[in-house]
Partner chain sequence: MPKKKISPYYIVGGAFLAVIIIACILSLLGVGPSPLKTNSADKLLPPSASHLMGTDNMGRDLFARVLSASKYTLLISVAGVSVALVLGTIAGMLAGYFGGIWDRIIMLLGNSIMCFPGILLALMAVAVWGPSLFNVIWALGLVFAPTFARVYRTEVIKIKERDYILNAKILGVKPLRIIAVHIFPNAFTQIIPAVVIGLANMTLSESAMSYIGLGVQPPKASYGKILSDAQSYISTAPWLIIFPSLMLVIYILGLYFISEGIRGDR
Amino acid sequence: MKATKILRTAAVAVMCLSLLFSVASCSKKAQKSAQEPTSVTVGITQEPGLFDPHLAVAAGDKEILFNIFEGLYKFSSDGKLQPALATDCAISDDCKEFTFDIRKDVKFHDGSVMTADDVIFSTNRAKENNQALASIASVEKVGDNSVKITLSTPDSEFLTHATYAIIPQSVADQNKTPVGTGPFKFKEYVVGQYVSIEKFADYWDSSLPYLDEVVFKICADMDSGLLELQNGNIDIFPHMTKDKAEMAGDKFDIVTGSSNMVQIFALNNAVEPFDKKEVREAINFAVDKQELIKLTMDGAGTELTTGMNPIIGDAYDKSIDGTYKKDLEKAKSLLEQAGYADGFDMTITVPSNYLVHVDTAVAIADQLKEIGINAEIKQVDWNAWLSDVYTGRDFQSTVICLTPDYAPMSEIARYHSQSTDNFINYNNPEVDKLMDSIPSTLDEKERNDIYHQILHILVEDSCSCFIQDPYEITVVNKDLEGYELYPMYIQDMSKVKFKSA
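Taking the form predicted alone, show me the structure of that chain by itself.
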């Protein structure tokens, strides 16, 4: 399930089934002897698109790359920010200078030793492709193992962005030969079949990882993945629906929890008729979110009101909950005010490899009929969705899951009019102004008040229809232990091992 910070082309079902046995040989079942190589196979439903960590935007790419690359800081499975390739950070009182102590004796996968120069190189390179790092004015070495990042404007939340990958200057093409410092190193990618990563013996945390190999096996969809699970060819399958997970069999445990995802019925604010607030508001009153959650997730989801997930904490304002409840008469009245008393025709473009989003789109189309809106479902492959809908913004509406980091600004930054991630073309100068003031607001309570104001405006503008945080449901082989769910789109394989190992 999933979609942005974003996501790429799913292999066709026939291909996945034809590889049922041939690929299984690549992901050999682990031996339970500590002396023999151990391998685990993870099922995924989208074709990887980019292995360059500074260019990848697809959530499906990033959940694999998390095992290969690391930043100065990283999020833990409980959503806490913690040091990684940095051991500490000193922050100036005005939140403009961040001095990182760089971890010593860290090696890249090519055998070279990470230096402060690599951190400087990576920071400058990441800045070119990451809008959240745009405020970086300079990066300089202030010691053999210290780097100071100076910002042009204060940013009280800058550490949450210091998760960008540190890479060696010596690698010319990270997409072709990805080289990081993570617990696993890239081994092989066979289009339409699998991505394999292998244990990095010189990882700076010598206690990790436990596995010798992880194979991310590409399946056309959840149904073909379920068949592979039942046939014993996959050990872990994330992002499942409740009904499919329960069909996996008694050899698997079901692990579930909040995902911090935002499933959105995204409306392109720049095209008719969704450029009219009344139309967007009417749709919000026509959609029965609880029914959608029941139909698509068997009830395993949290209803959302806006673009921030309540799991984020005090930056979320609970007073907005329940703003939209199904009210067909109000919806029809709003359509009439907008000049669409007889309804209209529209298209919902949805990535075909995400069953939950397809099912949601179908259910939404049925609900919209009640107010005279006729919605056609247009299924496209992932690459087409990414290029045409997300990047090209050539669409009327879509259903997708947004996958922010576990930080308030990450949740709402895309609603700034200048954000490259603002694929719904939302534009409100007041929101821009408030959002621009957050980095320089050092008091946490004051920042939270600003977040609350932004959330109220997003709701008032009905910028899109926010549906649910679908629970993360992962099926895990009972012979395994150490698998952790993250409040982000991540498959952390570093602590996974066989119980007998």
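Take the two forms, superpose them, and find the largest set of C-alpha atoms that agree within 1.5 Å; that set is the rigid core. Residue numbers count along the first chain shown, from 1. The structure presented is a predicted model; accordingly, all values stated were derived computationally and were not measured. What changes on going to the form predicted together with its partner chain:
Once the rigid core is used as the reference frame, the Cα position of residue 415 differs between these two forms by 2 Å or more. Superposed on the core, the two forms differ at residue 280: its CA moves 2 Å or more between these two forms.
Rigid-body analysis of C-alpha superpositions between these two forms gives a rotation of the smaller part of 20 degrees.
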Contents of the next structure:
Amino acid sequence: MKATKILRTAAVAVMCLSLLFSVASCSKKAQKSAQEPTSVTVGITQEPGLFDPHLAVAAGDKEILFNIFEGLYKFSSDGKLQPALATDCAISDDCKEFTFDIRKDVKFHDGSVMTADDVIFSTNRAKENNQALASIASVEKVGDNSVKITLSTPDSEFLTHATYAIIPQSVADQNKTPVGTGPFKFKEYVVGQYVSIEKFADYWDSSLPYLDEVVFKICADMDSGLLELQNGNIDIFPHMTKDKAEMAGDKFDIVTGSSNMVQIFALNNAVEPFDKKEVREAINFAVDKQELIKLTMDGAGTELTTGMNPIIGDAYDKSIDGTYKKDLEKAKSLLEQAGYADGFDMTITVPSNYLVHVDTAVAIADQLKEIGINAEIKQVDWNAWLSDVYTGRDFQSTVICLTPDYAPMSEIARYHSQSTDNFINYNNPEVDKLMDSIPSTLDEKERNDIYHQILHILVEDSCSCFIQDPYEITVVNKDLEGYELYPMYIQDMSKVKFKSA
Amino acid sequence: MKERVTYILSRVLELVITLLIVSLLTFAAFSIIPGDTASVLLGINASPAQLEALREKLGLNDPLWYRYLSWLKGAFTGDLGDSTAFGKPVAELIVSRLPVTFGLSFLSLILVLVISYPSAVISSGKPGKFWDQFFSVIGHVSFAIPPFVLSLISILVTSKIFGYFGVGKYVEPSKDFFGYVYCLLLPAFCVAVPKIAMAFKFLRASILTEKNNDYVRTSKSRGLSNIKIMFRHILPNSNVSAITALSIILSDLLGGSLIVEQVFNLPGLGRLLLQAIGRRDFPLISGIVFYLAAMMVIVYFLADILMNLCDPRLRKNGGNI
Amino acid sequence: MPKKKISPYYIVGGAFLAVIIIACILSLLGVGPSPLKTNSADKLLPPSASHLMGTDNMGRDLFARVLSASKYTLLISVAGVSVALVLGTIAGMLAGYFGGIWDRIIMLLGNSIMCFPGILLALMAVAVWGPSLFNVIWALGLVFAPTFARVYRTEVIKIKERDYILNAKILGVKPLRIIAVHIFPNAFTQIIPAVVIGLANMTLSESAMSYIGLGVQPPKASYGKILSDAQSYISTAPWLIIFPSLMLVIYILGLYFISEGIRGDR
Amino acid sequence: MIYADYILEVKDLSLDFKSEGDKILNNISFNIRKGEILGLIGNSGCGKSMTALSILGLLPKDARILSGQVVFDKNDLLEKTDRQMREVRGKDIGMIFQEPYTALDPLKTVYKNLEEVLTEHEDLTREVRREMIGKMLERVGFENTGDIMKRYPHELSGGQRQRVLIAGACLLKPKLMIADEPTSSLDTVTSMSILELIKSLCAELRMSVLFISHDLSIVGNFCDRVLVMKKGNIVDSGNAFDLLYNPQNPYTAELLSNSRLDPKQLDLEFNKPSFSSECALKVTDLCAGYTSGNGFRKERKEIIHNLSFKILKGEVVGLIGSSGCGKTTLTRAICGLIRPYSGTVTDTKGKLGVVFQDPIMCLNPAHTVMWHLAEPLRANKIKMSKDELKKAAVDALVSVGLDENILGRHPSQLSGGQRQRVAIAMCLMLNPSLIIADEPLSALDTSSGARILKLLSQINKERGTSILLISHNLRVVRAATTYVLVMDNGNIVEDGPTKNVLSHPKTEVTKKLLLAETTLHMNPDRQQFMTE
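What would you give as the form predicted together with its partner chain, now that the form predicted alone is on the page?
Full assembly next; the chain just shown is listed first.
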């Protein structure tokens, strides 16, 4: 009847009104004009937790803090150590005493000048909170701008740890108001939205930085980050997967490199049947690593043979590559030797929030079926994994990514039987002896020989199955230049600038 | 007037008891779930000494029941304590997320009203006819589509057609209110769609029941046209029973919709809750759950008052309130 | 009395549900390629002759996975709803029939569970009994029980004033028997619309649970799991989203039409 | 005063439903003179309401007018478009319905409910409207019209609401008012006042009335002329008086006899209770009522104030009183459904049966008759083998006049009378010493009501079970009970043997009840009544 006809038109009108409203208002598109202060937005997917440089340990935090704080020495993009707040360093023969010459007239963000006392204060504070610096015995002033650090035990590679942040004594709470010497000053942190840092005008290296402001925008996950990328809200987006990076569109370059991470299919050496070497070897022969890399990372990852990442350089021994190629017959015979002719059941416990590890576990389970091992996958929430698997060591096998510091020793330190990080319960006295001798051998070439011996034993024992070092893939806006990829979790924004500028 | 005081008192008591039960549930959850807050914050290569220091600082060492009681004492004096994961006061964190959650909730509530009312009126105008079937089927299909599929499709469609639809460009309401409303429009639509289906189903049912009441026949016998009867008699009466359904929908919305916030990258309450659970942040979780319980009871309280206003039969003492 | 012709709702609803049930039977018989075989060569292939619904990011055939997923989705939603129904009925009946203090306590408990985040509840269930399918069903059942309890409560309050209940009381029938034998059969027909909505919500929240590693453990999967995994491939592999959502919509529309049929008859 | 010219002429109107096909009305014709009250009588389903609705054009969607004309004020209403008809409705033709309780919009005040009639047809200022409504409310018998206008429908009694509806129908002084069973859901006293109101309005406004009812005896006393309808045809017509007293048409005669339930034909006899035997029920100064309000404050609303009476073994006692005098509360207290505040009731657990008024709700729709009969035994732990149980059930059914084959049936497959009798059979399973029948007949048509009464008296005679019969229909009480109690707002104001109380009433309450009954149900043998 007439009545409902009027109502119908009213309803349709209301609906297209709301659509019109959205169309009209979206035409105003923000235009970025040249003369405005240059600002770059970097997409991050982890909510930063702590800003205190000595307390922060989470990778997501260190990534940002690299731009705010600097240590005596600093890593460059090719992994070499460069002098930063120290101009150079004299090391005693017994590798126990390190005397640093402090760079003169370096200013903190709050304007005060850095003195040797700040270095001493920072070293002691860092020592309390960082296990790697436990070997520092004392630190004292040796003249106006030089400081001597004496270690309790010799450590030839101590310099790689001398990157802890130097902070002014005066600042009470670094978490709320971070003050350092880095190229950028802390500006603002809005929980759940972004962290912004701005240019530090009187940085000691006056040529840097180029940008006026850098905003680290927090994204829920890679997908929503990708959408913002495509909409032009983000200029740089690190840690992407290959297929997503290719979807970013033609306005972006794709930068790839090693991320110094080790994806391990960890086998608990203390648990039946993985306490037998032959079983571990059999698994190494049964797993097809190239297939796994293709499946999980679309091929964007370098195959690994053992716990150390080849990116470390000379300490790695190329000769061990290629020891384990997929060979089902060999795997089956090894299983027979170990007494498991018709295979066995096992569980792979994986943290549920890392989809890549869950997928890897699924693929491994599929491959192991061919030699009679049926693996069941048990997903656990991240915290349960941390407390039960990593600290509690209550698991048969798991898949996780290890993120060692960029130093040969920290790559393999976990395989020392006494190490707290030895969650796979690996125990080989020979390896322990060799590891203990490293800190006191000053000469780098000698140290590398010892590393090579350790690697050979690790491969011999095949303590676990090491899968890949996933590529670090970062998407960078085409009109930016100077962005360098680091083999570690670091975003160095000081050298980045707009091409036009 | 005495009637109203006891009514309000019983509602307040109900809020307090719900809060107690809910916080007890949170407390029980925390004593069972594995994972220790400190190791979550500091990651896998933190030293035992570091873990111990952080635990001491955050007071994680004292027994859980002690922490629960101190939290309870704080809750009743209005101080919800500090979040262990973000180091910021819990109240501040929740308030920082309210613009998104409130914005989403009220925008989608408006969408629900604007779309479900006319469609319900039309479809109940001629039950069983084309429009009625059309709206009912659409209602149920929209009910069955998973929220994130809906969100993703809507983003794809709008970005393809309109080129760029402000996804992710979340703007603080204080800075630019229209930008704020504008960027919440599409997510609000995605949140609203299943709720529209629910409201439509409920409204249509109550209109149809009201339609064959006797007072409609009386008005007809006095010469009123169908439209007048619909708006003057049928709608007000079906509103009364619709209020309960709408209050359930609103309290559901205020809880924050995790999935839409995730896809549209909006810093809402849903995501904060998931992060809080992920980081085993006891004070923050209890704070959020405290907010949820309070919201639910307040919404039902308002619904009751609205019902009393609309329906004289409910008012205990006759005409005046 | 005209011959009782089967209302069209039943036919349409039955057809929709038949699609899902056939899918379950096919997967039980192991028809077609194995849903678990991973193969990097055919990663993310569009639907073709060899792969009816294309393949997923692990190279597994989506058609086979959807078939096996129908089993789990059906199992989880039906089992979960029955748990919620049992808990909800008991609570609703007690609250409705005895009223007074009981009513307030049960309603307060119901409200608290409703505003308690479902995910935290599920985590508790998993922590105590482990992440098996059975515990997810328990957790989901508990989360949905209050809605059923609420519907039952209003129904019982309406029925308990009717003459045949007063008559039973006068004849000396025990309260529990009155609830179970006298009230329950009449109250049950009212619950059907809520059951349909419950089944729909159950399947959707199971997929939300997969964020924290709950529900069906890989490599097995339910519609919700496939959908949540495929979330990041919507632009490159839309078929990963389209087909499971289609099955989900068919499942829920089937339930809707059946419930309309039942409501029509009463 | 009846004028010569016709206000309404209906010429061979026929009507059927699209779905069913058989005719509801086949070419009926009648006419109404100005100022005349025409009665339209017939059992339910004979099409009388359909006639009224077709006059006003309010037929349901799938009803089809096959032929005929409805001439009103010299033009045919069936030709008019919906818009034109809307002008007629409420202005020239007013209508009132059976259910006053739900006929007013609960959310609007009385004033708002009535105002819409004026705003629809006239545009008057607010004051004029207020004044008109005030005058009309006064005319229909309200004193403080100002206060009534502000009140809401749920605050008015059934009678008051019907008066408001009448005011609404007559506001614009219509030429014709259609009254569709206006009094059948009201108690006798209120119905009487409503009918008198309609009569006076009809005279004053020179309005004619089409009065529809299924109760011939009411119409006889009230209408000028009467039409009798049967299955869509008019079978008899004539002026009210001679139609009532010497009905020629056999169908009219049958209708008449059913409606008046002549006690003589039932020849009920009762066993004579000897005064020495002990009582089946003894109630001494009982106070009972309802408590409302939640947890903290209990609000006590006492309805029964220290009431006492006793029923001897095998005696049939009647309980009469207008609605709202506490009859239901009393029965609930006796059955133990509510705990009395003070006073005692002899223990009736297991020895008491109840028969309820509403035949639809007295049996559980989800179970079979067999289940219902077995339930009392199960509840009281009386162990019986399967076939013993079946035999007992069959005996009970036979004793209430039903045969075996309905054992497997569900209540929905039984008629109202049958369901009522299954309920009685249920009580008999426990062989109770007392049966309370709460208004057992009012919802049934007269013939099945008569059979229920016969059954009750038979049970009393054979088994000696005493019966407490509650009813607002005095003729039933006069026919079926030997002792009667008259209740008024929670207390027994008068009691005694039925014959004396109903012929020589002492209290005002009983007199009022008797007066209402005589004016409504004119009884042929008039001389039986006191003519003070």
